[in-house]
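First, one chain by itself in structure tokens, the form predicted on its own.
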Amino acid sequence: MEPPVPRLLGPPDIPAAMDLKKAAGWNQTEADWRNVLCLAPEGCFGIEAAGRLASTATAVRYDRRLAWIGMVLTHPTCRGRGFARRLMEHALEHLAAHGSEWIKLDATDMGRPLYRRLGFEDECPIERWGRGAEAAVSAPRVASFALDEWRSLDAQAFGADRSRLLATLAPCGSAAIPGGGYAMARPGANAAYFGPCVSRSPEAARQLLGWFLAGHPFQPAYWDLLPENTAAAELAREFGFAPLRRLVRMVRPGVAGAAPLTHHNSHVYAIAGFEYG
């Protein structure tokens, strides 16, 4: 049997990457996998398999510093068969061929072995917390979110630039907290999903959850965070978010002898999507 062939994947390929998705039960929306293809039109990979797509891998570039794989997905009638180990393969040469230092996941449990293998270490765990449909908070007064005025900040927080991926994202929903933080919030096929949300102090994020749930009432929620950002933690519980699952944040170096990469999980008070970081 030949090997599978990982090929590019584009924007007529999203109703099938959906359709992985929705086996997999994850929340991502098709505007999701377009905002995905835009940010990486060359990092986004697929495998078939009797005519149809069958297993996905995404690499988001950031600065050279780093990049994100996500969205690893294998339909569950084609799993066993090595199709996510050959994008991901394909993926890391990818990033490699770019140069990208360091390359980071969040890791399910099933799909922490495979990463393992190749070459990924813990970093840190992060959980997935939600909130059914309750009714409306009020809206605290926030700020137009401006890309120059927390493009230092993110940076700082996350370790690369992830302008691109703000400037994205920030139309779907976003506010700030002049001098605080920012956050963004967007639709999912399941909930609503905060994040990113970058703050320099709780009060400040508190702020900035309130301007979500406000603007999301009677609706499920999704919240991503890093829990040794126990501020992060003590707010989602506070506003009536519990944990619902857990994964792993995972690293590699991407080229030899990198300089080791600097970041502020403590600012981190949502991320922006496990595709994301």
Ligand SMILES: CC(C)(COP(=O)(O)OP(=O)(O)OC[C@H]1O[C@@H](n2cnc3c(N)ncnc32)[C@H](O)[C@@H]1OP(=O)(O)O)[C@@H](O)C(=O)NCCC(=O)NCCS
Given for the second form:
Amino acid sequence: MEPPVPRLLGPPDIPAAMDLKKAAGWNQTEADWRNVLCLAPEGCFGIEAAGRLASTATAVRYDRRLAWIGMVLTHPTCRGRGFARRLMEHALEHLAAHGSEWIKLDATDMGRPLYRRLGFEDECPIERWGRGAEAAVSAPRVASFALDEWRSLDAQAFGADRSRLLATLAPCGSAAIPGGGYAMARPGANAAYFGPCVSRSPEAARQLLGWFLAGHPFQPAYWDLLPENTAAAELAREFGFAPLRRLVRMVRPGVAGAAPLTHHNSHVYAIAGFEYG
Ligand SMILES: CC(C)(COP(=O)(O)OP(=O)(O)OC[C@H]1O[C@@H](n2cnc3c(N)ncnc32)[C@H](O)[C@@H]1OP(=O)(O)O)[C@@H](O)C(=O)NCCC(=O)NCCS
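Based on the form predicted on its own presented above, generate the structure block for the form predicted together with the named molecule.
After this comes the whole thing, all chains and molecules, with the earlier chain placed first.
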């Protein structure tokens, strides 16, 4: 049987979307769903079965060069019925209609076979690190985050202009080390989340991590990092984080002959989230 036709998701779908993410044990909150709906009002899709939301996928377009797919979730009782595949195809059609040149995502082991079949290739490993609740530490001096100061470094590191994402996440918690780097933090369902953090040096990243830890005493914490940035992994280990899960960052061209994307993972100390890159 053909899977049902995908439809656009909107704010009224957030409670049902939260049920899907809870069933997968993910860390996102209602605010995270609100943010992704706000960043991609035409790029969040769902499939219903038996009158309830059964599957989701989101596609955030940063600029013409790069779009990011995330929140690919199917309720455990509805898996294996082609819902995720249908939603992925729909999301890819949506991005093709907008001329997105490159499409990336961070794949779990469960999602990877599907993405491979849809033409995605491995780019690099990505890891979720975590640490348990620990006592308060004193806060280093940091400056406030100003988007205009970091837009360019972030775009060089990430490979696309994600100003709208940074502007959306900054009010939750953000800090900067002048000339060094910036970091953000937000609450999670299971643990406080450190990221994104983009820094020119390990020293600035260390201070930004200190800012994050000082602001989240007695709370478990998550940090998603690219292990090829060995300075980030060393810092994580030094501060009591340990690897919890390994995913794979994958990439697929959206437009034939698009110029290659460049990025600098050595400046990426923490990603913004698996749903954002
Ligand atoms: C991954 C997930 C979204 C797949 O949803 P789904 O609706 O069951 O997927 P589909 O029925 O559309 O199957 C898609 C394809 O993947 C294959 N597939 C699905 N689950 C699989 C598994 N566990 N192992 C191997 N292949 C699998 C199917 O055979 C199908 O292949 P085909 O299109 O060639 O026939 C779902 O298992 C899930 O929500 N997992 C937990 C959250 C997660 O890890 N999401 C992925 C984030 S990157």
